[in-house]
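Given next, in structure tokens, is a single chain: the form predicted alone.
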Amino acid sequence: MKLHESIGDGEELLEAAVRAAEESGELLLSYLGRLQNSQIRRKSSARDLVTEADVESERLLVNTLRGLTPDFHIEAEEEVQDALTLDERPRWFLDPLDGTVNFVHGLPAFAVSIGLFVGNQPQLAVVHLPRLGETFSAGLGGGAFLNGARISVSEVDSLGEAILATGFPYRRNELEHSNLENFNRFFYDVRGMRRMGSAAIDLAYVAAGRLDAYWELHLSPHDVAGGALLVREAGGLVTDADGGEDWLRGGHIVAAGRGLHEVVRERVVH
């Protein structure tokens, strides 16, 4: 791996991040199918949910990673948002339960997502799917793996042979670009469209070649910080919808194999 010098032992840190994600996954499974209404609340809308499982998973991740890397910053979905600084201090991005709506409804497509960055450069990534028993991991320059086996993006280069994935924002009725128009631009030209309900899973599946491309709008850093490095280390391309590098905080992302990326990106309006 070719990690930034501030990271230290990348192999050891990646193994620790995998363990932390799997421990959080066990915690999530202990809640699955057992949540009470009092343990579920709304955030920005009736579609945007947070549960006691989200919060407890985040606290477990934060406590573990703070103990391992006390000088690193953490930016998580629910409670922890360390201030942005001008230095290049490493920063963990944590999504303790990506796919909360799926989780609440008993669907197996949910994940724990961890990404480590220095500045805007991803260094380490873990996406763990506890209900499906799959752990995706990557380190900069070291390749991408699923349960220890190397993975790579698909070589599909035409929409007619492609399965694409996307998602839709919780506040879609309030936004100028709800992404439905983009969906319609692809609908008749592709082999299939999928909506997993988890950006981390969509990106991990692109990395594994199960999906040929993924795009989405109105995202947060914790949604994409882990999965994007998986795609890049599996041989794919990740950009914002303009073809640039502002995908972490810019809100929109396109990820695909090299033969399909530009074909998809040029149709996405944001």
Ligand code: IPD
The other form holds:
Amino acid sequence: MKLHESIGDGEELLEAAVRAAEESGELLLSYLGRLQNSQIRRKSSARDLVTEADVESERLLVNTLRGLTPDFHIEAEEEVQDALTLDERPRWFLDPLDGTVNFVHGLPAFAVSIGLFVGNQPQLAVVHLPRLGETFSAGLGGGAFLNGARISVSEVDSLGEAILATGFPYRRNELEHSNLENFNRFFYDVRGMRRMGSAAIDLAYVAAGRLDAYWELHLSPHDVAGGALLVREAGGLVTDADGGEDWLRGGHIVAAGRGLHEVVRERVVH
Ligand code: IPD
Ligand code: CA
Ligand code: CA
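Having seen the form predicted alone, the form predicted in complex with ligand IPD:
The next block holds the full complex; its first chain is the one shown before.
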């Protein structure tokens, strides 16, 4: 691995992050089938939900990672947002439950997502799917892995042989571009379209070559911070929708193998 010097022993830290994600995964599984309505809250709308499981999963992750790396910053979805500082201090981005709507509806596509950054450079990544027993991990310069076995992106270079994935923002009613126009732009030209309901899984599946490309608009850093490094370390490309580097905080992301990335990116309007 070629990690920033402030990270220390990357192998050890990646293993610890995998264990933390798996512990949170166990906790999420313990809620399945017994989640009460009183444990589910609406955030911005009836589609934007948070459950007690999201919050408890985040608390567990934050506790573990603070203990391991007390000097690092944490930016998590639900409760913890350490202030930005000018120093290049490593920063954990945590999505304690990506795919909350799936989770609430009993669908198995949900994940715990962890990304460690120095500035806008991804260093370590874990995306763990507790219900499906899959853990994706990567360290900068060290390749991407699924349950310990190396993975790589697909080599498909024509839309006709490709499965594409995307997602739609919770705030779609208020936005000028809901992403539905983009969906239509690919609809008749591809082998298939998928809407997994978890950005972290979309990215992990691109890394594993199960999906050929993925794009989405209006995301948050915690949605993409883990998955993006998986794609890069599996040999794929990750950019913002203009082909630039502003995908972590910019909201828009395009991820694919080299044969398809530009073909997809140039069709995405935002
Ligand atoms: C959501 C999922 C979904 C994406 C949404 C995200 P959450 O995250 O990643 O696939 O389309 O934009 O907000 O709310 O389940 O953590
Ligand atoms: Ca999310
Ligand atoms: Ca979440």
